[in-house]
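Below you'll find only one chain, the form predicted on its own, shown as structure tokens.
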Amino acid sequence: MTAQEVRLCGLLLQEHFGEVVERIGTHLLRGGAQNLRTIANETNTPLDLVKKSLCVLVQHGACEFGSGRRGPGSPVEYRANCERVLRVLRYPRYIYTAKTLYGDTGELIVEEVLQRGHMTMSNTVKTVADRLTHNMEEGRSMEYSEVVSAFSKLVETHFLQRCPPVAEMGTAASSTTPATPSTPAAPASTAPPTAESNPDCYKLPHVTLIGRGKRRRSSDDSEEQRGGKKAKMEVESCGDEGIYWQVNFERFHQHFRDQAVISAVASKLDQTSSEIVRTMLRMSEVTTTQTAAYTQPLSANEIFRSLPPNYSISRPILDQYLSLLVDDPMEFVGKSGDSGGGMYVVNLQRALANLARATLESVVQERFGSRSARIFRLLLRKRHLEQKQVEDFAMIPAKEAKDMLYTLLSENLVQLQEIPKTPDHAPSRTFYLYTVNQLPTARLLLQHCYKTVANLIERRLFETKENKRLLEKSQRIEAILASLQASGAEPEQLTEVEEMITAPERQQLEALRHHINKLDSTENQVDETVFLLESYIFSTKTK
């Protein structure tokens, strides 16, 4: 875990849990396996604060708990989660996506369990039926059969998974803590389990649920906060008490990967090949692993009856197009034999690696121009050059090509490889090759979009906090507006509470706004090449 990713989870976590959470998380990654009483003391926190914000990142499982390293009878230990951290940042893209697929119902289904970390899913049938009747017209209501259609499609897709069973440390931890015994994290689990390792994973329980959503009224709110407590006690039951159920990151992790070969076969090739590649990813969503280096081996019949209806392409010219793909060089379809007209793959790990290869040679290109990015694409396609082979095979000045290569070097996106002629290492017997290594690189990469999401997310917080008051005074007058809407008011006092804003301010806010929105924009733009570069990194682990 690098000081990047520590400074980026610790704005996270302030940003999403408050300033104690984040002192507790950032601790945590930084000081490893500890004891409830070590993280009080160290941290110079109260006891209880200390207990709620284990509470809280355990509930979304970004710590896990398990006994300590002295064995059996020790103090229970807390770990954080650094990858489960970062996630946070990725919860837009997966509501984003929830909605394209799924509509406004999985997208509110999506933000529900995301927001609160694992729910059953009744509770969850009934807060988006709320939530959706709220903002239907008067008289109109959701279905909760509607919203459980859903839900199960989120189930069936495996977007949506149940939590892992707490063992028997889930007890023994609850005397410490205040987790529940719906806590979503196993004490030793590392990993969200898979349908592999729990064959209830994806089985949907039986649910009795008959109604509607109700409209929120304002009185409801101010009598749920005075009897919240009642409220809880008198929770009727619907037949999944205990069964949660939380987010599968890993499952929206393959969809974006589909999604990005998609992308990539149809501006190489065409949109014709796009969608051969989109069914062929389709057909083995469900059974290909998120290690899996190829998906399941499909024949050309298959690929054929599982094509769109709108595509009207005969059987031969999907041949062609199939052998068009296997021949490509960047070797994203590949043949695994020759049963049922043949049978194809799509190749993962080689997608990734060129998805990867790709975004570095664009970084390079971006910082230091296109003879740089040139320089760069040759490396990485012979592997090992001198100076002089460099400057023959790129047609660059010699002075050029050494300023540029040396540039590259500094930067450490360039490798130098000594390989001596004799023992001594005499310069004047050495071989000095410039070369590549992407792995590395692709590391360095990362990180640096670590430290710029960071900065981003800081100059966010930073221009929110600077502008605190103008902010305020906005919602004030938004809220009375909508007040006074909702009242029948007249346009004359609508006119009236608009014009507490000057002119100067209204532009003051729009350009806050509209830096606020650039930053977001940016800060989702910069989370796709980590999501490309996070992903190359795990496929070659898996090797």
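All values derive from a computational prediction rather than experimental measurement. The term rigid core refers to the most C-alpha atoms you can superpose between the two forms while keeping them within 1.5 Å. Residue numbers count along the first chain shown, from 1. First, how it differs from the form predicted together with its partner chain.
- Remark: with the core as the superposition reference, the CA shift of residue 508 between the two forms reaches 2 Å or more.
- When two forms of a protein are overlaid on their rigid core, residues whose CA moves 2 Å or more are considered shifted, and residue 481 is one of them between the two forms.
- Relative to the superposed core, residue 493 undergoes a Cα shift of 2 Å or more between the two forms.
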The other form holds:
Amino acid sequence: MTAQEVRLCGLLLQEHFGEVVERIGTHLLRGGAQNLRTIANETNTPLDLVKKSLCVLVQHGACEFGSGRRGPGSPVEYRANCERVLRVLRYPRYIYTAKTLYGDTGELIVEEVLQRGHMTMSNTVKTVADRLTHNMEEGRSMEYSEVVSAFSKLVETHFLQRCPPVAEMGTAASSTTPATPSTPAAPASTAPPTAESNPDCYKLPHVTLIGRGKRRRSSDDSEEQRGGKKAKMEVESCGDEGIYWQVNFERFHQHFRDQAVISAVASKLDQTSSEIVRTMLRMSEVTTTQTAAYTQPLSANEIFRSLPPNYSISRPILDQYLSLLVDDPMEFVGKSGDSGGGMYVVNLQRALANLARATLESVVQERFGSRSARIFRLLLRKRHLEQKQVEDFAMIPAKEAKDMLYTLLSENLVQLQEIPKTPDHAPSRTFYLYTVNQLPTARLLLQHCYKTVANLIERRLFETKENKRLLEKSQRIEAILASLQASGAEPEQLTEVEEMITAPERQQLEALRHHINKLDSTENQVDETVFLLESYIFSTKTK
Amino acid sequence: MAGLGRGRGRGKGYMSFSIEAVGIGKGENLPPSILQPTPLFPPMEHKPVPLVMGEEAEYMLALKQEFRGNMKTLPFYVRQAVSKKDWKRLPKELRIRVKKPLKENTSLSVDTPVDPKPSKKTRVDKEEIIHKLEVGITLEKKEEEVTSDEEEGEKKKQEEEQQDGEEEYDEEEFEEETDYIMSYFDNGEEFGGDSDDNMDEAIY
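The structure above corresponds to the form predicted on its own; please give the structure of the form predicted together with its partner chain next.
And the full complex, kicking off with our chain again.
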């Protein structure tokens, strides 16, 4: 947990859950595992607020609890999960991906589950059906069965998964979910069970949900009450209590990674090659674990059969494309054998490393110019170079090369390696070599990204606070306008209310909205870089 | 032992390695040394790349803002509850202030030049002493007080729900129309008399 990560987590918690949860969350992140009393005392918060905040954090998976260090009798300890909190930044991307894959229904399902942390299937289906019905025209409503089918598709492709069972605490071992097989009581020292350890992780419960979404009308209060009572009764009769579903972030990350690889191939080679790679990745979706270095080998015959029908290329041309992909210096695709017309794999780890390298190079280019980028790329390729060699290989005059190297050195993007010729390390008799280490540099840039996003959020909060008065005024006027329009007022009244905001104020509001939109949009973009770097660093850890 | 730089080297800029190895030639102008922290927003030589603005980006932006707004309405957004005052914990004297404007108003509405004395018998010792002093003041001042107190009383009735601390301040200031607050005239007799329960503490 670096300082930048904690700061960013604090801001994200504050924006989404309020200041109390932010205080508790940052305290947990900084201090490690603590029990309830310690948290309450050290943060000077009343006990019931602490309890509420911890409930919220656990509900959203940002905090885990387990029995204390001193054995099963000690009080429960809570541990915050920094990574999970940082995921909040990526929520819009998850929701948008669900929309592209499964339409509006999928989008709403994922959005609801993300908002509430975890939900039962019946609850999700009802809420989503109601929301869809609300947006439809009068007289039409959404069938539950359609929502159920979208939900099951999400579960089948592993985008949604069941929440892991609660770790056994105390001596009595009682399973909370009816469908899980009896797990042996886990001792306190092992890690908390992950979702994947549950074999029924992706099994849909046997629930029949029949009904349609209810449209919420403001005038039909009595009907709403009756409908509400009916809904309550229906919830009780559904057979899936205790089976909660959460979003499977790793699956989404796999999808993003595949997308990144495919688009890289498309921009480096051409559309057809990217289609081939896309086919290969799709075929190995469920057979590849997330930490695999490369996909399972696929024979050229299989690939030929699984190509999408609108890409009718002949067999020899497919072979040519495959050999092109294998020979490409980017090494996206590798050949692992010759049976079945050639066995090919997608080098996931290599691809991620190359994508991260491209990100680093692009960062250096944008910040320091193309000549510094040339030096940087040179050092990445040639590993260790002396000053003189750098000047020669990069074809840059000595003085400027020196200047650029020192700038890069001061930014810690380039390191100096000393190789002494004599045991006394005399400076005049030592080689000083410049080098770039990809992994530490990637980590450094990742921390910069976190700092950037935190700065963006703070600036946005500052701008909102500065113009709070104006924003509140405009909100009030909008509310008045809406109520006037609903009750059918004349146009003169509407224009009169609209004129309550003066023209310079309107301009100020416009400028403010523009700034805030820009800052928000920038956060989304920085998050894409964060994803690439995080994936690369994670893939190197599990070697 | 290796000798100190001062003794062995000559002239300024003696360093433990030869400067030529690093690449700075003799007599070359070095960049000026930095005397103050770098500016907060240094001018950038290379402007950042413009944002990607497309349909996808705008949709994600809308999603993000909507999500944030929705989170604020959900029960997961924990707000700090406003703490209400526990009247049992504040000293008695602050509570009685609430009764005073009521009594004053009723007595004044009878429209007699009220002697403030009887209405204040219910007060604690401190107020008795203060009003003994008040009684010593001339009649005209008393009438002024009454009128000002009347206004005060009406104002206070409106502001009854507000914190008593403010009222206490107003009353103390306005009562005698002096520049000093009432505790200035305090002769210290009742100091420490309120806390009878803990006689172990030394009273300085």
